[in-house]
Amino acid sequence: MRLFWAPNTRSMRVLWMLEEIGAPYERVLVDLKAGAQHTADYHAINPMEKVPALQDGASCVAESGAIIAYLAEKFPEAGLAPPVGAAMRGRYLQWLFFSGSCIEGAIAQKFTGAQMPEGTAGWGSFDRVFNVLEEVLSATPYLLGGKFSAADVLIGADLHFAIDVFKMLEPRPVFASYLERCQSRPAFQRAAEINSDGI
């Protein structure tokens, strides 16, 4: 497997996931400043010309949430996704989609200062998105209860960037505890080191 990535991007989510599953992979650094994402070769891998993207033999997957779902299914022995038919599978899928559908929109709205009626925006509002996360994480250590999953990779990475990196969200005690659990994982620490080294 080859991960096309760049430091300090959404690639961090996939780095973390790859470190969680423990399968061998090659990192291919995409020099965004030099415009390497706009080449014909990279366009064939990810037509959106963004990072991350994963090439696995003949398969190419872009969009970090899709890559994480792909890896969770390809490596079921890692135990990061409930199997099809399991009771928690629905909530697992909900949280995978929540990242791109709700958190991304809420952060973009906050960053740009755009005004949208709560009933029109798919995510409702910035406050609603993070209040919902606070509600679930007040009741359980992880999104699916007591067990860490691929959904926590996505949401944990989102909260890390919103709170620790961009300082767009106040560090609520529930989020601080959740991030401490996530960031204490050796896979997160390895991914963060790779991300900071840029290699």
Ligand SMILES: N[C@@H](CCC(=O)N[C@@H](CS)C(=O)NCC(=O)O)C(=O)O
Contents of the next structure:
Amino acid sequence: MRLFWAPNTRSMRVLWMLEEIGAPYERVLVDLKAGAQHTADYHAINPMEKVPALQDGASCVAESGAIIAYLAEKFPEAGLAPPVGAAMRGRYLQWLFFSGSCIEGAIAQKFTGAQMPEGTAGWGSFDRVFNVLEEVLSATPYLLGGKFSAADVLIGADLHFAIDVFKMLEPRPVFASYLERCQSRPAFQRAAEINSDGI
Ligand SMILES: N[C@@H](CCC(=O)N[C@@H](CS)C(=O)NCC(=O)O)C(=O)O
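With the form predicted on its own already on screen, would you show the form predicted in complex with the named molecule?
What follows is the entire complex, opening with the chain shown before.
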């Protein structure tokens, strides 16, 4: 598997997931500042010309949530996704999609200051998105209950960026202890180290 990535980007989500799985992979650095994402070769990997993207033999997959879902399914022995038919499978898919459908929109709205009616914006509002996450995470240690899953990789990485890196969200106690649980994982720490080395 080859991960196309760049440091300090949404690639961190997939780096962390790959480190959780522990299967061998190669990192291919895409120099965003030099415009390496806008070449014909990279366009064939991800037509959006963005990182991350994963190439796995003849398969290519882009969009962080899709890559994480792909990896969780390819490596079921890592135990990061409830199997099809399990009671938590629905919630698992919900939280995987929540990142792109709700968190991204909420953050973009906050960043730009754009005004939108709550009933029209798919994420409702910035506050609604993070209040919902706070409600879930105050009831259980992880999104699916007591067990860490790939949904925590994606949403944990989103909260890490929103709170620790971009300081867009106040560090509510529930998020602080959730992030502590997530960030104490050796896989998160390896990914953070790779991310900061930029290698
Ligand atoms: N929806 C994509 C977003 C990916 C994305 O926006 N990546 C940014 C870095 S965080 C990027 O590659 N930007 C370079 C560019 O657009 O030229 C995902 O979730 O993976």
